[in-house]
Amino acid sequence: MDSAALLKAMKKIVDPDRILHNELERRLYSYDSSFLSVRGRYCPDIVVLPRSTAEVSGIMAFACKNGIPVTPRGAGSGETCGCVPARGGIVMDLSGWDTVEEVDVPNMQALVRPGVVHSRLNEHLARFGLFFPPDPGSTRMCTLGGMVANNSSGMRAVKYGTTEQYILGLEVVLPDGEVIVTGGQNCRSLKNASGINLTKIFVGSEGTLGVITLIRLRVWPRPRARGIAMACFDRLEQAPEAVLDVYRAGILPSGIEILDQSAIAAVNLYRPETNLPPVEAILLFEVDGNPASVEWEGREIEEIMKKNGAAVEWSTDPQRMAALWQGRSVVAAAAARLRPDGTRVFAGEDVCVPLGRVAEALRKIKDLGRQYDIVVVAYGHIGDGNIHTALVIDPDNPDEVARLDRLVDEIHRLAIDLGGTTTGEHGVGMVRSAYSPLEHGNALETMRRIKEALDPRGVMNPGKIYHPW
């Protein structure tokens, strides 16, 4: 369909003020945070900004009838090319549809539209003494629709789990425009064992099965107290064993983060006042709950760390906790300081391995960085084996880019070889779809069959997850 006809058709469904069609506007939607999106050309034919389920349904029905690809998009903060239009067509920008429809305090749940930003939701819930536990690093940018689509998690997943554990039901527009409600159309219970769990099928499907237009999510009471311990290790291998010792003691921190030697150096260059000790590894343990239990668990962690050879500090003082946490929070931005002429790129950044193999994975990733002569900064959520890598290169140097591609391939294959996955929380998108057959085997064919059953014309976010495209 030519651009004029497509524009005319969209104007019949969506207010013309919520349609973007000139080249500059469309190009803004050809990127996310991934390095792949910078290197490719993924410009949509048109961008629409629906604000109602009826509008989304109308767009999908038209697109399905005419075989036009549709790519749902939230904040565009993803790192996998998941929200860029691999095959042109329509980008459906849902980021402005950002109303919290209801906070159902007695039933411990909330109803939100897909464009609600994570941090804004928790600010709203705080008025009721509640919170939504999943805690991605992009909290001030990422939207709930994107979190559901990618099954996001973050630093507190070790205790509170991932997004999927909090989604009670969804309103979804299917590829042909039909609207369904999963989890029971009038349900407000916290448990539901009735029928096939369709909610779980859509969570983590990365916009390939339908468009999420309303989210019913579970919320929890806000913990009354919090504390942080920082443990410093001379040898990297000591850190994972110390984490396991905390678990063996029956303690489940709300977050456990690791910074390796390169991450520590980057933070100290970026924020010298942080002054992290120049050791091989630093662990940050966060515990939360009632004041008495927080203090007890913090002191127990302190003793366990000392037995594992660490220098350790424990604090419940808000200012000191903010200072201790600052080092972890700036790593992503700080990584490029290790190479002033370089740029941090998002590629191979989200592998997850078994807890018992974290140290092995970190060592091998650092060895691969040296092999390909690329700066690798490693950090992440060691409590659940989720390793983030910040790779620093000159993106204008073809030789470095070629070496980066080989390094990223080896990082992904290493994770699978160690019994892990290519992505712990960022999703597959386009950047990791080639590894789907290796990771899932013949289960991938079942995924394809589900996709084909719901989207026989292949209009829903094509080019993602299912390999080959």
The other form holds:
2 protein chains.
Amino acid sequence: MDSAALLKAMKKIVDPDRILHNELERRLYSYDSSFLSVRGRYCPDIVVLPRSTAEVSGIMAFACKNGIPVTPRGAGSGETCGCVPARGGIVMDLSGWDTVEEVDVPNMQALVRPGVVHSRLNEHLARFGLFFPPDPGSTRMCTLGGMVANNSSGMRAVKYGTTEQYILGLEVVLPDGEVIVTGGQNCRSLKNASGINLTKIFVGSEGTLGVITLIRLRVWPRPRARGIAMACFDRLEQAPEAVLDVYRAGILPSGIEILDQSAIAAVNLYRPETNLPPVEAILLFEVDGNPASVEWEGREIEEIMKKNGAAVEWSTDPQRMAALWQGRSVVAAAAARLRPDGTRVFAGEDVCVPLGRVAEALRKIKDLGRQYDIVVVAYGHIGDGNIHTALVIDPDNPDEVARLDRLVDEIHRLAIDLGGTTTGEHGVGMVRSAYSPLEHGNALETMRRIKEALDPRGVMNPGKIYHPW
Amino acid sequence: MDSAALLKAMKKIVDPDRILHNELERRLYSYDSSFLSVRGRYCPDIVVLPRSTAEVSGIMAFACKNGIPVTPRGAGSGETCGCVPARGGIVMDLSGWDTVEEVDVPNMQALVRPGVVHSRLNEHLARFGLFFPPDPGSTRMCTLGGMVANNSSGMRAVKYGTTEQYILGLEVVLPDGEVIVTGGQNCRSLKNASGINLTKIFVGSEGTLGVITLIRLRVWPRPRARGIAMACFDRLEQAPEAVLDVYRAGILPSGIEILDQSAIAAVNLYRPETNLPPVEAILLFEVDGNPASVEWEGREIEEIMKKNGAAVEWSTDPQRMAALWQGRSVVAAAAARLRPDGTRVFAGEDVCVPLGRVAEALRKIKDLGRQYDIVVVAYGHIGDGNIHTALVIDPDNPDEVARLDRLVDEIHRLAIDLGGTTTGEHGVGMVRSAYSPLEHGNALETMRRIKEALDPRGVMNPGKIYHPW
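Having gone through the form predicted alone, I am curious about the other one (the form predicted in complex with another copy of the chain); can you provide its structure?
Okay, now the whole complex, with that chain kicking things off.
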């Protein structure tokens, strides 16, 4: 379809103010936070900003009839090209549709539109003494629609699980424009065993099965207390073993994060006042719950860390906790400081391995970095085996980029070899779809059958997950 | 296909010792625990007891080619006719395939075959200081395969969620005999964001999409301490309000159960030594965690109950806890005592309503019982709005059975009207499929599309969920 006809058609559905079609505007939608999106040129033919289910439905019905690809998009904070239009067509920017429709306090749930930003939701819920536990690093940016589409998790997944655990129901516009409600069409109960679980098929489907237009999510009472322990280890291998000992003691912290030697160095360069000790690994434990529980678990963790040879500091003082947590919160931004002319690129950044293989994974990833002569900063959610690796390169140097590609491939294959996955929480999108056959074998064909059943014309975010792009 | 040919074909796949084909043996497979199965005559043509994935695959490939219905079955403890062969054909009894293949302690997971009984799994895991949190009332009977197929929950769902939260991956034999592994073909990580979530589509699909042959489940460290509070209320309405106050205080008990006046009376008749006070409602709270936490939450719950006008007793003594919990654990068996010539039938027993509507639901269900002159005993998982109703009738009295049917229909419609569901945890099967259109509207058609994509010949447990039978 030529661009004039497409523009005309879109104007019949959404207000012209919410249509972007000049080249500069469209180019802005070629990107997410992945390195791949910087290298490619995946420009939409048009961008629309719908603000109602009827508009989304109208766009999908038109696109489906005419075989035009549609890629839904939230904040663009993803690292997989998930919201980048691999085949052009329409990008549907939902980030401005950001109403918290309802906080249903007695029923412990909330209804939100896809564009609501995560931190804003939790600020809103705090007024009612409630919170939405999943806690991605991009909290001030990422949208609930994106979180559902990618089954986001983050630092608290170790105790609270991933986004999917909190999604009770969804309003979804199917690829042909039909609107369905999953989880019961008028349901407000916390459990529901009626029918196959459609909600969970849309969560994590990365916009390939439909457009999420309303989210019914479970919220929880805010824990009354919180405490943080920082443990410093001379040898990297001690850290994963100490984590297992905490589990063995029957303690489930609300977060367990690791910083390796490079991450510590980067943080000290970026924020010298942090003054982290130059050890091989730092673990940060967050525990939450009632005050008595937090105090008890803090003391236990202190004991366990000491037995594992770590220097440890425990605090429940808000200012001191913020200081202890600072290292973790700035590491993503700090990584590039290890190489003044370098840029941290998002590629191979999200492997997840079995808990018992974390030490091995960390060592091997560092070795691979040396082998390919690329700076690797390792940190992340060690409590569930989810390791983030910041790779720092000069993106304008083709040789480095070629080495990066080989390093990323080796990191991905290493994770699978160790019984893990190329992605613990960020998803597949375009950047990891080449590994789908290796990860899933013939189960990938079952995924494709579901995709084809719901999207027989293949208009919904094509070029992701199911086939190498 | 005639029965001799079917028998001959099955003998080529499984050992003849594991094939049942005489009429008496087959009749035993006409039943589960639902009242409907007692009234119907849903007899399989043959029963096979496979003990390997290859056997299950061989049976499915044959059945699919020949259009023969296959119904997988665990312990038969379900209450929905889910494992009853609505269209005859083959029943696949998996209850004897009960190996715990592996407890992977460092990775906090276990691999089990579908026939493993829930209580046996937890006994086994206890040796490693681990447990599998979902806790159905049928723990000594129900199989893990059945729990996954029905997404079981039970008393601890209020804190720990339902079975699906613990299922990391599955080996599934598809209707055509193909074997897939969900959650990553060689994966042992605790998180995995690769691909759409096939695992969650099979969990709760009630055997309509494939046969589960291996379950990879997440296990947790056993909590170190436990405590139980019993609170007695003069008026039924006080109880749901007190539950909300506990949540408002930021406390998430591991169980919150209710017994109404009839349930209390039934327990006192069945076990006079229990000696429950003859009030309108009793709440039982279980809290678990570390010892400090349990003590703190126990005291808080005591205070909250007193403020809500209840007499309350709190205990962490194992013997006293067992005595306090006794009323709850015998109520299902005790219900029939309210009417010496009556039988407790499983029908309309599993509605779930929004937390804020529990009091209203309880009152209305009791009123309906009076209106239809049928004894209704109400109890269950009030913490997530899941109310169990024991209906006591003379099943040989056609007039009573006719009244029962009308009462059950009213209870189901009431639940939906209140923003709930006909089933909080037991599932749809045959007994509630008539309500699927009302619960799901056009989303039911999306479920059917997925069903047809995975089972185009319709051989996998037909007559359930998607269409009234």
